[in-house]
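Here's a solo chain for you in structure tokens, the form predicted on its own.
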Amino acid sequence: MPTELYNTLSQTAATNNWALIYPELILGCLALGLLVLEVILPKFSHGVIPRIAILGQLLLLGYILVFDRTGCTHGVAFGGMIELTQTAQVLRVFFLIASIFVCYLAMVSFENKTLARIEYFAITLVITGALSLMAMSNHFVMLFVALETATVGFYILVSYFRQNALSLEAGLKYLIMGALSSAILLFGIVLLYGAASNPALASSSQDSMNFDNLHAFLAANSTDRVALIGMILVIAGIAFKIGAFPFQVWVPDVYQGAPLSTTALLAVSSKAAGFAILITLVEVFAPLSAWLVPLLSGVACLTILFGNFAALTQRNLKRVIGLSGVSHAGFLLIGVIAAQAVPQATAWVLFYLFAYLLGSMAVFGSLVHLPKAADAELELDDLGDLAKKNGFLGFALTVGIGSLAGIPPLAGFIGKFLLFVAAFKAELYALLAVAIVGVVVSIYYYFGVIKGAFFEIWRFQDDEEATPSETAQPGDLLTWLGRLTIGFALVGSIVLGVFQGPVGAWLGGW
């Protein structure tokens, strides 16, 4: 081995800090442990394994919040591949909370279904760890490996109900669109690598895929056309992950066909990871802001308008949630753009993500208990008189939808208000106007969901014998664990709407 290569590898190995990624290592070990337990435990006791997954994540989350809220050590490790920042640590907590919710939703969704179950929870843990590493990425190699690890897991989870045609269709569509977006992202990375490695240009670097080195190159070569095209392609690849226009075409079909728990994971964790890396890349591409800001502004406007207007005609609940999520991606893009002029906007984006998490989980927690054999077929009519049949679920759905709509005094209102303030301070008046239009339009379909939960839907009934799913009542599978889980989302949505002090201080935006 050449001496120079040996020295380079030795220097890189010296920067390895495994303690920096201990939560991700624990998640990986826990995922493997679940598979081992499935082999060694008797089949009749396999129902306890999902609870072990939830308990393990709760213990890890508790340790981080109590003993390690700011990260064991901050800084760069693994040869510059990973950088643990306060934002990355906050998102690590975010992904764990979302994963715990998703595991509970999966427990309810798989009730009375003859499917392999333990693998679902193991894959969910792996995806959570991969998304956390993605948020800590400081290098395109780390970013791409973490992104593809999570994406491959999503390919499996989207089509997990393999006996359902809609689930298989959703899996195929997500596979095709995911492969296309990965190709676009990789092509952009290659162009950036090639441009930044050109020794004829200033500040060229042998490790030009490192974000710090790439930023230095772009600062010295802001007019390089190859780098500009590479930036546009990378942003396009990330836009797919967050469901931004025009890469949102997969969202309604995939959200509808995927299991409800997978839909929740896509809607919350995948979107948050996309914005985590987008926040980082916007800083990297700051020298190209003359092109980047108009590009993101146009995408944000079209995303808000498309998501809200397309949701107006939908009757399927999961498609409504999917298109609603598209509009939320547009609101979050406004915060990312405003962060260039308003430093606190990054923390406000994180607050919005937490408000979105709590509101979404209150909604998904209610929908998973509706008596429908296939959740892909959930319609607004299936909500008929939900509040009368089960007051707790009706209240949870109302609070969740109200938070997503931005109704005071819920957390979603504060999240939207903070992003609007950031847009105003950054003088993004056109974006602010479009966002206000989007909020007004969204009231129609959000309140349509609430109306369905509080008023009985009259429809003709066939004389045929009712199926078991039609005679079941909402909340038949609701246990104390379910009430505790949904209750956490409810309390969080209400408390963060009226008191943000400790959370705001932790996020660094107050």
Contents of the next structure:
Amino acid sequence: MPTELYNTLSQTAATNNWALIYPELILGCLALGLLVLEVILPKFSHGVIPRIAILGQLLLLGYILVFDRTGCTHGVAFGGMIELTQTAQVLRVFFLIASIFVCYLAMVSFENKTLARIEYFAITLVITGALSLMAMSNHFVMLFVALETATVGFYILVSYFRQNALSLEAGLKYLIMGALSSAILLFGIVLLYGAASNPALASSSQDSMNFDNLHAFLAANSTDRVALIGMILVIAGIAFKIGAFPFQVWVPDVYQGAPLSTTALLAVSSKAAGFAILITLVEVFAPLSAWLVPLLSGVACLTILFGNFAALTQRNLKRVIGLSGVSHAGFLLIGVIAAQAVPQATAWVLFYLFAYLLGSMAVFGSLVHLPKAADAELELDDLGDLAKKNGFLGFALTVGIGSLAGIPPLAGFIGKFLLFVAAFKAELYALLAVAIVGVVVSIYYYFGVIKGAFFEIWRFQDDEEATPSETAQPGDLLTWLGRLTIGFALVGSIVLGVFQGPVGAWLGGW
Amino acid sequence: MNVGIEHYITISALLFSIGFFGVLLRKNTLVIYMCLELMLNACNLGLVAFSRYHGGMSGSVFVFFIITVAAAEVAVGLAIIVALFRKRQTVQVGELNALKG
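In place of the form predicted on its own, output the structure of the form predicted in complex with the partner chain.
Time for the whole complex; same chain goes first.
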């Protein structure tokens, strides 16, 4: 028996392919390196550490883009825990870009604060590594551990301003809701494991948490009730992560209270990771699609309607962005549903995610330079005349919001258009109708933001003392690095809108 | 009486439901937190039972990961609750309502 066990273990160990996950290993080492640097560098030179974090990630990103665009070796590794696919490689690049950008945002918003700041960058790097492992996972254990690594990191990042009651309250809300959704996901996994490991049923397997084995089991037993409940619970847990109805209640509160850089990371990376795993799981659950498709369609409809109509009445900028993110999750869900019938739709979902990333980067990049940036009370009126005070930031905000809204020459328009084409090809006409209503409604609140940036808000001028908006101007902290970062998002949003060729080919869609 | 797998799974589902409704209905943050732990442990019980009766090891191994993750979650969660209590002098959910709109 011991030799048998030893043989099994050594066979499994032979499938370990550490070269496959080198970006995640480098991210982890970089995160630890930052903490070491904090100890050994003298206090006055701590400002260089965030720059090292950004530089390290840029080098990694450059290496992947130049030498390893499609993933060095596709395939299953680590005893079936991980499967590297083209989609996972694309998402790896996505998470890296988002993480570099979030590091920049954090660098700017921590400029005038007395806080422990190095940990923020270290945790951001760890979360990024965990999210891209999550996108590669091919086994429920891997999925759960990667998901929890990221989620626990997010608890810390959301409540990072620990002197600020709002940030802490947002942290607590995220903690309770996040732990609740993890538990629901976990119970779903337990039921699926239990159903698929039952020796009395056909195609059952000892290692039934592996996605391939689970798929084989579901194909043979597509009416198993325990597995069906398990699937619904797993989808519910994921729906929470992407902020889909009815698990979206946490989104506005947490987005508002969290530091701006954390809001950006939550809005972009966390959501994309949720969709990465949803794309994988929809394939695994394909034999149950008689239940899965109506379930996801209903969720998508309600998500789009809720996100857009709830955003109409908001005055707080971060809440508007949060609720618009909810409706984006609805649009992406349409793409995920359509992917069952239209194979290119997966690539179109990825394109939409990139458009969403660039648009959000432009918006968050200009918001962080407002005088009240880190404040949870940032209202639409506080934008007051941004375009006149700083033309570059005003332009960036307009292009970003325009891209999120889907105004024609920008990337967001192409993203929405492709998803609608996918929905049309998959004959999801009802969903398409709801989505178009959603887009029309969304124009109203998106233009509220643009209006805030271009028109001065009339105020009583009777208080003599200088208000913060007179002492600090938007864009005071805007350096060449900031112009470069925001400029990248701007150019990306515009170029991807008119010319998608090479990127589209890379995503594998056309 | 013969104790079979269905008994374990019933208990597991029951514990999970108690935890779930506890999270939704209780007002004290610490009690909510205990309910969350109860849900995770209900999952552990289910995994071990399935693993034992269906003859695979992966469920039992998964339990170790869940215990570790739960410990990490408690460490961060209690820190947040303590920091919030210092700031606001309350752990009642009803009084923590500064964020709304």
